[in-house]
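Take a look at this single chain, the form predicted on its own, given in structure tokens.
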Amino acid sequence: MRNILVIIFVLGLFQPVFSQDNKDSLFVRNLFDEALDSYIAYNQLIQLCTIAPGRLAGTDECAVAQDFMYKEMKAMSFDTIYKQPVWVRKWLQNGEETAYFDIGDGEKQYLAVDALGGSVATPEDGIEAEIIVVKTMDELQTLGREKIEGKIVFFDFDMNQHNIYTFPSYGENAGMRVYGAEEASKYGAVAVLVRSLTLAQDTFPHTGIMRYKTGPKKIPGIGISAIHSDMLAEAYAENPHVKVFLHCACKEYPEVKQYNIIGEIKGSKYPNRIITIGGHIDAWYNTQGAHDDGGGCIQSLEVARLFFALKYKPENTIRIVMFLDEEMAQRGARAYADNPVREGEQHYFALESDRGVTYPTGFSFDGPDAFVKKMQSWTSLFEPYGLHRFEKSGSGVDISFLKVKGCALAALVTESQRYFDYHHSANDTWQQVNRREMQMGAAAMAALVYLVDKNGLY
């Protein structure tokens, strides 16, 4: 008998426990059940998608854009939504630009090709030059001003197809893209073409942010497709002087003010303890921006929803924060990181969606080992779902400036295969997002969140 006692007096204690982990599982799965019975969401980025293309910050798309997020929260049950006004950069590229090359006869092969972001114009009647072809960065230096000067300087690098998780290949190469037409203009180019940073053979250019520095004159920088890469550097194979004209009317504009939006739920218990959720508004001036990064913003706001849908009441206040102007200065990050919404308030807890909206495989987490520790114990309530990645590894760019405040981060991981397909191009658009994908990332998101806002970081 007194064993008996002992055993039923032992599985009181762990009664708690157990009874937390089946609570925490169900809720879960609430969470997964209302996601994928809906289409909210994905009704909401195809809006999106369609009355905002091109929605750089600083445009007049951006705004739209700013505007429909506002309206679909007013819409909700937050308690309080706020416009934080940033001022951005207004760089618009106006009309299409033109590349090409001849082959002969007078016939030209057309390029398809779209200015980098922030580039400065060709002359009215364009650029026509040689091209010399390097493949990275050093070789620069190693051609000298000698063979450089006058010519465009076509940087056509392959991006690693060897890594399976893709983003590292982006990381590899971005640099040429940002600053290559600096560099090269230290050696008197007079333009480059970046190909694309892309891991598709496809015949969409993919644009994406350049940067001027300390430079001696600042020319312009254009991404090509891959396949026209491809062709481009044949033709030079074949003729080392082939010459091309590029012809690219962008400009910059003065400064305008635009917002961050904001949607609050008031915490019960810790009121000024914030949890953000977010993703960027804004968009590429040549693209619908489905993946890069509408989907992130609806995903962030589905998580909302779904915490309304379940009547979930949080301890700690959640923003959900529409990002702007993550893709050319991320002055918007910055202006919420710098600028409390209310006296008081301790960034708790950060978690981004911005690496396109395919299938989620699990977290990143960038923070104390304790946490990270903390966050993995949880794996056990993701793999049913097909979450399993539980790392410390970095997190998001606009939730990077709420380090420094002491605020634990996260983000969403994806599976990458496709995601380069469409990152910066034409091709992202909101009929490259599947429903089902989109809405288990947004459940995934909704539950880390709810893990966190009732058992904490550490």
Given for the second form:
Number of protein chains: 2
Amino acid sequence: MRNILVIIFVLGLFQPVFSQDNKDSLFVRNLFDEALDSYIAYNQLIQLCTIAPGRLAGTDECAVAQDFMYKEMKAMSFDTIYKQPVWVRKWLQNGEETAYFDIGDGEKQYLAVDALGGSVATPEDGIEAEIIVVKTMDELQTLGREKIEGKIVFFDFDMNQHNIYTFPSYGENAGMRVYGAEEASKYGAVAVLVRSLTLAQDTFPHTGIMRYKTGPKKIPGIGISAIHSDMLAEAYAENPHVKVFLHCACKEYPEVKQYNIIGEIKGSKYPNRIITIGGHIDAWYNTQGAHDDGGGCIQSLEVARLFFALKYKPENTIRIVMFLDEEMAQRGARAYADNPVREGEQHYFALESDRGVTYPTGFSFDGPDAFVKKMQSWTSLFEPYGLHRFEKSGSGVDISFLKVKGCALAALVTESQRYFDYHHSANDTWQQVNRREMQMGAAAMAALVYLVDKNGLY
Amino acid sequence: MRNILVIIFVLGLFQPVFSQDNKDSLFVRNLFDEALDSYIAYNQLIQLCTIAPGRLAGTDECAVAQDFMYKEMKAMSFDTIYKQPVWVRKWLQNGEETAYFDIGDGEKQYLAVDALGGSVATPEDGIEAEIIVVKTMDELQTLGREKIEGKIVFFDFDMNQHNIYTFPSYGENAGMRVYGAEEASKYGAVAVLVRSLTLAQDTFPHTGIMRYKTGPKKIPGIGISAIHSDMLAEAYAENPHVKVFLHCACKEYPEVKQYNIIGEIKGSKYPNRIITIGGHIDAWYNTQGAHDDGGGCIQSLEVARLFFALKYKPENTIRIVMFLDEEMAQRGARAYADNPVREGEQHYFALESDRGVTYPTGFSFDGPDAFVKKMQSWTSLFEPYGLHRFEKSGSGVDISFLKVKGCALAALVTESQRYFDYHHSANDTWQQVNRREMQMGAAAMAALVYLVDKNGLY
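Switch from the form predicted on its own to the form predicted together with a further copy of the same chain and give that structure.
To see the whole picture, the full complex is given below, headed by that same chain.
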């Protein structure tokens, strides 16, 4: 063995690898040090969450958020800042929802609920109807119109606690939230109540998008907290004729024009090769949207700040993109992919942070095998910082539209145990974000972008 | 390659490894599933934190906590439950501390402070004195008696943000909290204020043990929040003669008898070989002690519950130990190591959880290389659950006393970014504990104990 090492050293085989590795690992170390020392990004997150909670695309709150990010970018050293116009739906909650059931003697048990995104309103004086508990989408058919007509369908499914990475558990059940009202309406349901997609037991209702397709009638969809779901299920077990009252006033308005906010650092060597780094600026009406996805936006901006701070001049053009309207219809992402911001742009690489800004555990890559292999060759540079999973899988909703442009995609992957406690609920506040965890993610993103910028994709 | 695989399969070379691995990985999977489905441990943590906050050894609150754990153990299927008597110091805070400085026009800027553990009181009407800012212990000598005498020394050091695993940052500065008053008193200081050992910027003061040795005079030691440390440093920069008022009434009382609470499952094959699993039941006066170390206690108890639930009958004797008095003087740990609970006991293996009950990342082992190597051979069984660091290093304060008994030691290692935000402060509440993260740690502990129990240490 010793002889082999001698030969390798004599031949200088280790030389280029070593010096490159050292330079890269030193730069990565500097990125992490700079990120961990800084409070700038965390203070930006606090501001964003404080001045623009409930910043659903199309709302005034979202406009405030866009102005804030634009102003923050202006104060930095970007070469160009773009406001890319995007027409978006404007759907408003219009005041808090009401839900309760009678517990006898004229007493009501109120339920913590939030309208699902895109839901129609109830009639002005609400809906009062018996409920029917449904555990799977298939049960609707089994029960049929006879059992469902005129009732409120209560989708009372538990999220699967067994997945260690929790996103698949979300994926397993999200369909009931998205299409439950549509499907239930086919059997004559008058509304749907949907158990919140959370792995926690608490009283936060969670919202999220729902969609109407071809159903005979649009019926309201309303999310109900985990604890109140249990309460209602218990009441139903005792009395299958228990009636629930529901009221919501949400409404769709004419579309409005808002913006993707984009900060660009022009590449010194490949100005037309674009590396996109982003999160989405919109968040649900019931939340500060700290983890989803204020934190991801701020991390993306922090990547640029770290480059400025360390005086790194990228060879490719770097774009920090605050995508508009991820939650409702991804109009911002579509506009970004479809309409060149600059003539001649080639979408080379894109990185999204939209899985919560908890502790980073790795990256997920979407692209050709050779690209994934190259990315995986850098794993050892990230392991000292706890990132150890470099997997081929999906990326992020916003950047996924760049795939057809031949763009290689990546997503920051973070520790997922807590994420769905916060997701789409009033519990998603900046207080739930740990500065160091968020900054570790930003530094990891910057490190990956640096490595791609220096070494290419293959 | 295909031929080699055929040969291996034909020869059955994979067979024994595979079946053992399969059985083990299946059991580990069952442990995680059972843990992730259950709310028992989390509800125990909430109860412990709610009925017995501030349960410093020797206090009535600690007695409440011991009774609670004893009662919880009684309701389980342990073979024996022991209350091992331990005499402990009784030191009380005796009401909230006061600290402020004058900001002119008779206005006061109050400072969030907590007495350090074991501190003497100020005189009854407090201390008012000029401060002197000190950044390192060495500076005391440089400044000398001339600059220090009659003043309050303000140890205003920042914790190092660059360590990715944050415990070394704590270690670097904890000496100033522990010995700062002792050292400053040698130069005639009248009290010390110590910047909280936290990586966050907030108004929570953090306490922790301080020690007097041979100094000429015992002077009070008081912890001050990070934000108020900045405020005070700024005031001092503007006016080096700024005076601070301090009052605390803490006091040492005669020692009292309390208990280690121990639940035992007798080993079917090696009843005298003891596997100890534990945390410490005491917590500082200013906190619920959820991460430090109520969570570690509850995780230890959960290991037993998981074994009961999965009907696992250990070959070695398993002891779940709620150690008393880790924070002040480790009297419980010493008593446990020194005084056999049962005749003929041999301390075989010990596992502690006292690094916060955030997401588990691995284990730290303390023992012979052959032991560490054996433990590391199981890494792949844990990787699907995110535990990937199996390192030779320290273990835990309580079990460290078993080392001289030849016991092999291990500690659960958890993601450390958030820990010092909570540690020894009122911020360490059950609300800061995520059920799934805590349960992942408990399942990982149970898995390691299972593997050691079945396969031995070497």
